[in-house]
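Let's start with one chain on its own, the form predicted alone, as structure tokens.
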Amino acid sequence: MEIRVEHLSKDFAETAALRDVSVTVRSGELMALLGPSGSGKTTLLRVIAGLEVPDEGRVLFGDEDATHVPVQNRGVGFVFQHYALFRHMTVTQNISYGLRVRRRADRPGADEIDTRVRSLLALVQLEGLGARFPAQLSGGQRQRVALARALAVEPRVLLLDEPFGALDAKVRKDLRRWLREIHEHTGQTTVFVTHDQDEALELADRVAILKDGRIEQVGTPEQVHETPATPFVMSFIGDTTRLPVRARGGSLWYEETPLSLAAPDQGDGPTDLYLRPWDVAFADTAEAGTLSGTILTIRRSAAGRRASISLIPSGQIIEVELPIASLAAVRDPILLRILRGKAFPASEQRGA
């Protein structure tokens, strides 16, 4: 089921939560809505679900305009951050609830409900736990029950709002892999909200990045990480350092040092160069394009070790990935060479 959001706007009092948002979720796709708090991602999900009505724009499920269809008639499965399970019901009763409360004409028979629940318990790896109550389960298990309950009604689309936000890091990581496997198994069109970029990049087929109620970029995890469309996306996705430089004669300069990097097609003027820690290499000798600095700190990172370098003479600090074999130490002088980076006109960053 394809979901199309067209020119959505939504205000709460004097706050614009969504501003002319348009995005398409392809049939069978798992899309992440990613952004900082207050970016509008949860509001967008709630509008898709029918829990909020937009001030402008529309939501289409396939060719059907669902903008004003009540939530109970949209055919969506919704999973909340805090599970929203019925504490007085067993796991089996929670999963089957949406089926048992249907109108008699639409309600499956008792045997069919039991079969579906057993199938879902196997799918979410909770066989043998159907008689337990939510209080007898771990947080990860309760979230699996919440997902099984959402899938039980065979929704047209599955919506998840920060589904792992209440769980510890180890459980979150395990459930990410598990949710991806569930998605591969069901092929369900799925939209999930997260502020965790690692979660979005690991799980999603595509990522929609929001800021201040607007879409900044939509793309695959590789696209948003490697070819960010705006300064905000570059600074939000992954570890970055912003280095103030200047475009001059088609090249980038840091103070009076040419960097051997082409300037963006903007003409001469102030420019912001965004660097990943691995975009900078150590140089053995001073030559054209090298920068000098002093190591301020060295700390462990997932890839090995990372150093904070204070450039000379400006004091500008950049982050650099240290080679495994490096013997560098705090307060050592260092020579650097910038290998690559992403440049934007400096005016684009203001207010980001």
Contents of the next structure:
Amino acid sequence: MEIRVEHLSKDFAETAALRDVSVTVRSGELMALLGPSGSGKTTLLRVIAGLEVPDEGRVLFGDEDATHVPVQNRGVGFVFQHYALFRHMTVTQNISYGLRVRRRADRPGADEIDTRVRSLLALVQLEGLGARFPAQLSGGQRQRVALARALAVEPRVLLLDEPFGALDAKVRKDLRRWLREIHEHTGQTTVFVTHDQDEALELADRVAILKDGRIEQVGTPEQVHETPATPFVMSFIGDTTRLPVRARGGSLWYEETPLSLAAPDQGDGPTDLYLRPWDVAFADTAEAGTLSGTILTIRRSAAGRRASISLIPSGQIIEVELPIASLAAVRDPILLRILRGKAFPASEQRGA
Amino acid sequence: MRNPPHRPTTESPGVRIAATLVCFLFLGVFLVLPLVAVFVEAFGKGVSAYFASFQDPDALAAIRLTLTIAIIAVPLNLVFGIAASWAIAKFEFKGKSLLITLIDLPFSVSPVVAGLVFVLLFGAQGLLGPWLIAHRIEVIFALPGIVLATIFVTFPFVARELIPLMQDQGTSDEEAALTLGASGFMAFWTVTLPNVRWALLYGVLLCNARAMGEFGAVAVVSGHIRGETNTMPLHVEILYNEYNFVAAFAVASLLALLALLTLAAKSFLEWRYGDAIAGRAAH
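Alternate state requested, the form predicted in complex with its partner chain (shown: the form predicted alone):
Following is the full complex, with the preceding chain placed first.
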């Protein structure tokens, strides 16, 4: 089921939550809505679900205009951030709820409901826990019950709001992989909201990045990572350092140093160069295009080591990934070479 | 060296014992002693005198009237309480904080004033008095007046229990039910009500205890007509003023017994379902 959202706008009392948002979720696709808090991603999801009515714009499910279809009739499965499991019902009763509240004519028989619940419990790997109450489950298990409950009504679209937000790192990783598997198994058109760029890039077929109620970019994880459309996308997807440079005749200069980077599309003038920590390498000898600096701090993370380097003489700080074998230490003078980067016209606000 | 036997963040044992003693002493003098006195006085002239007090037709009428009032007032406040807390907890609307303040009004207004308000409204000299008299509708000095006054003084009980719990629970459970295809009514019946059932019961218990025990507001509107508009608390006062102590305390002991039963039921609910009542229901 393809979902098209056309020119959606939605105002809340004080802030505009969505401003002229258009995006298409392809049939069978797993799409992430990624953005910082307040970017409107959850509002967009809730408008698709029918839990919010847009001020302007349309929501189409296939060719059907669903903008004003009540939430009950939209055929969406919604997984809430805090699961919203019915605490007074067992796991089985939770999962079968959507089937049991149907009108008598549409309601499956008790045997069929039973079979359906069993297969869903198997799908979410919770066999044998059907008689438990939500309070007796771990966070990850509750999340899986919430997913099974949403899938039980055979929705046309599956919508998940920060599905792993409340879980610890290890469980998140497992559930991510598992959600990907379920998606491959069911082929369900799925949209999920997250503020975690790793989650979005790892899980989604395509990512829509939102900021201040607007879509900044829609693309595959590869596209948004490698060819970010805006400085915001660049800095939101992964760590970046912004280096104020100057474009002159198709190449970039940092102060008086010519960087060996071509920027043919950049007009002459102040330019922002965005660098990933691994876009900068250490150089052994000073030559054209090398920058010198001093190591201020070295930090250890799970993935590797990061150095904060203060450039000489400007004092501009850039973050650089240290090579595994590097013996560099704090206060060492070092030489750097910029290997690649992404140039955008200089923004007004400097100093991020 | 061993550490001192109490935690560093706690008072010393002497202070704790003193504070506990003060508490018990205070409760003993002001609560337990009077309660015991009621039963002692009621059985002062023997068990048969005690039970004879309930043979009196006026006493029976008072008991019947009190039960009737509770049967009318409590369900009405149940409906009102659910509606008010539902509206306050789940919707955003103008005048919400005013509504919350208004719900508390009966707690802050003296019951006598509440009673007088109804006399001013419905009494013979009151705003609606002439119209009511023309249509031969009796409100003041009759059952409707007593019920109105009772509803007024008891209406915060259910709403006050439900509002914080419903606010804490938010709306996502109901939204989940809606996305699964439930109608609004189904969502309310299968999700909202079960989520608040214990707090609701608790509120109803408190509401009932107050409805049966209310004196001030009811005294103003009832007119003290024996056998007709005398509730149990009013009847107790009349008997007492007539120096009929055994009968007065016998009826009073029934009210006290009711209070104790309510308290026991409340304690049981708190012990058994404390988390759900406090809104911390495991989730």
